[in-house]
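Listed next as structure tokens is one chain, alone, in the form predicted on its own.
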Amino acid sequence: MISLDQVTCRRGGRAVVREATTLFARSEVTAVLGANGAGKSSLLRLASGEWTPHTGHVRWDVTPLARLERSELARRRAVVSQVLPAAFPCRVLDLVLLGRLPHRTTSRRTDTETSLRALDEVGLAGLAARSVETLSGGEHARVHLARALAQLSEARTAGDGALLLDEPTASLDPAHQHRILELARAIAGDGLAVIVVLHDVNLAAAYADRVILMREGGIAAVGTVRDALTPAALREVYSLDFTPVPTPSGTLFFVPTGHCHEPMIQQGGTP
């Protein structure tokens, strides 16, 4: 569906994705994985259109990225970066009805109706009127993904569609994780393509279709879950041991097992 094939992009003078070559299919979770400024965050940028590279090509289906009209573009794809807060006063059925404006022949009723469904998938139907200065960081977390959710409704009915979601999770407790990848697995199952950018390893096991491990901008490793998180795999791009170990589910489960492989560099460059 989405495809990258031999992308590289640079920011700043660095390259910070290289020649990238992966591809985000329909009806699965593909979690993005990698140590902090491995290029997982500006993967998903590219995958989203937000970035153009300056060398190989981002395609939806067979079609350049570029060429799609970007009216087009956002009534098919959504995206819930890390978030922040919002910069205005607003009720939370305010931000959730924003994901609406690319669905400008719908009506007020059906755009509200749509925006409160969403809100219900994130379990928090009971916070439309409130202000979204009010809530808590999970909080705002959730309705970004619902205001998402509300913008994919028509992507979801018809099964063709993406989501993409950078670090979703990270302020979020374990219930309301766990939560939120079960969503990210129903829409999946809706027929879309979810690109999720994650911390922790053992959350993408036991979500994700298909894991891309990133190291240094490149791709370090590609597969299911038991073909990309091998030993092997996560020490390169972790400098840490894990060893996997079954869960009674049939996941695995991976364990740090040793001390890191190289040295915390402390700021002013002193190991």
The other form holds:
Amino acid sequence: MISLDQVTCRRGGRAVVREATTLFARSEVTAVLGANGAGKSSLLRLASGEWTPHTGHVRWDVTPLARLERSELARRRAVVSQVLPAAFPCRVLDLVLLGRLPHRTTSRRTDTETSLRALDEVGLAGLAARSVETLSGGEHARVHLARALAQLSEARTAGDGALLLDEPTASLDPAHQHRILELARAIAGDGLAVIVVLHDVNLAAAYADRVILMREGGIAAVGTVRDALTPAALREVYSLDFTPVPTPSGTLFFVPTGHCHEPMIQQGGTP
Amino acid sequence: MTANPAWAAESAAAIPREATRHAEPARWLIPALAAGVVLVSILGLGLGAVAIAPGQVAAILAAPFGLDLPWSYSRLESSVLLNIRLPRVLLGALTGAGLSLGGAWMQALFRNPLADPGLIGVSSGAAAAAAAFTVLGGALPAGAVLFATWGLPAAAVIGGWLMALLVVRLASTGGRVRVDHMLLAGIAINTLAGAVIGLLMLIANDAQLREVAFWSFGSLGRADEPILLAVGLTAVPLILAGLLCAPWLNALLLGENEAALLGVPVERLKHLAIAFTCLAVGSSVAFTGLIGFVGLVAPHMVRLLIGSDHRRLLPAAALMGAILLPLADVLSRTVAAPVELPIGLVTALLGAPFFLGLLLREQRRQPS
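Provide the structure of the form predicted in complex with its partner chain, given the form predicted on its own shown above.
Starting with the chain above, the whole complex follows.
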């Protein structure tokens, strides 16, 4: 699916991603974890085609991402960004309909039905006619997820696409955090690659097939939850001790048990 | 692809009434605005030194098509309507629509409902070039009829386009137009153009000074058939082409990055919006002079009524512009008759308080 091969990307003279090599496979939820400024969102931007790498290659199967037609790529991959665009006065349904923009051949009626179905999937079908200005932060985040789902409707039917979510749970209460990740799993079940940047180690442990741990722009560890989320790797990435506790459902729950091993460092400066 | 059952109850929650303010876009607005254009046109055609009743207006307009309506009119009334007022009303409608669409495009580009087509320097460039032509044009080899008729508008169009091109060049880095830099460059260039006009006015004689001042406040008085044809041939295809970009402009409201992720060719769209605005505003301003506030207020008024969906907003804004400018022209001709006020003075006198009213209304809506 989407593969990164020795990818390095510099922004403002600093390598935000360095020599990253990984594969985001179909039908899998891949969680990207790491401390603030570790390069998680940058990795997502490279995988989405929003940024082009300075060295290395990003490919969709065997095709370089840069060679895919812009609209063709937009029909197959959708992104929900970390910083959501400010609301402008329009209906929730109109905002979701923007996800249908790359699908120029479909009718307005089909687009509306697809968008309403997407809103239903995020639990906001009842708000279709509401003004986006009246939404809470959490509802706003879910509306943008619905926009991404409307964008990927055909890709889900074909089982060929990718959904990239940058901290989708940031503004949500615990129940909605789990619902969003249940939905991410369902989308992976349709055959899509789902890449999700998370801060909560336990959400990653509960829902991800694969985990990528990032540190200073590089990939520190990658693998299944049990392979990648080791206390040693977590300590290296977060400078914090975690103790894994098995849950009755068979997953691991990570309890922060130690103190931070490093003083707080100001990015780009001295402690 | 089934609904998440855990959210089913939430989905079915009742929608509070106040939350549906933008729920149903006012579908009546576009037909109502179209009717408004007709009404204002009848007013514009009928009012003036020679008053012509609406029935007579209809009869005079129907006559060239072989229709004989039961209202009698004199040869003078027919001549005034067809040769003076009709070109004027049509030029006003086309210019108003062009200015309003230019404003709507710029507001989408800057993602700011208070943006104005003049921000990119096209109006001030046109004004500076027109002033330069008026004051310094006498030194040029004049005399040709073509030069006398088209010299000033040609100078204004070229000046406007060059100034906008300069603003865009100044705001471009690495093949990208930075909208925030464009705003700053536009402010600087507009100030520079103002200074140039000031210098030219210092060396102008009385007649030239009056001409520059009059042009700075705008007038539809120059309207005749060739001018109408020139503006029409520019404005109408641009209006239609601009409407095709509406879905892209909608995506742009999410921000440039989000629009690009939706497959929108953002850089091409920015260049298109700037080119459309230059052509629509530049060509009309060249013949009418500077007319402020229509490009700012008309799309903003429409947005309050119909929301931000450009598929509806653009045609509605064009119609609103085609109402406001001919209406301002009617006022400019009748309020202090027989003296004709410059139309830009009327739009500024009415537009500025209206705009401040909108600002205060927004402040009351969002007290925090």
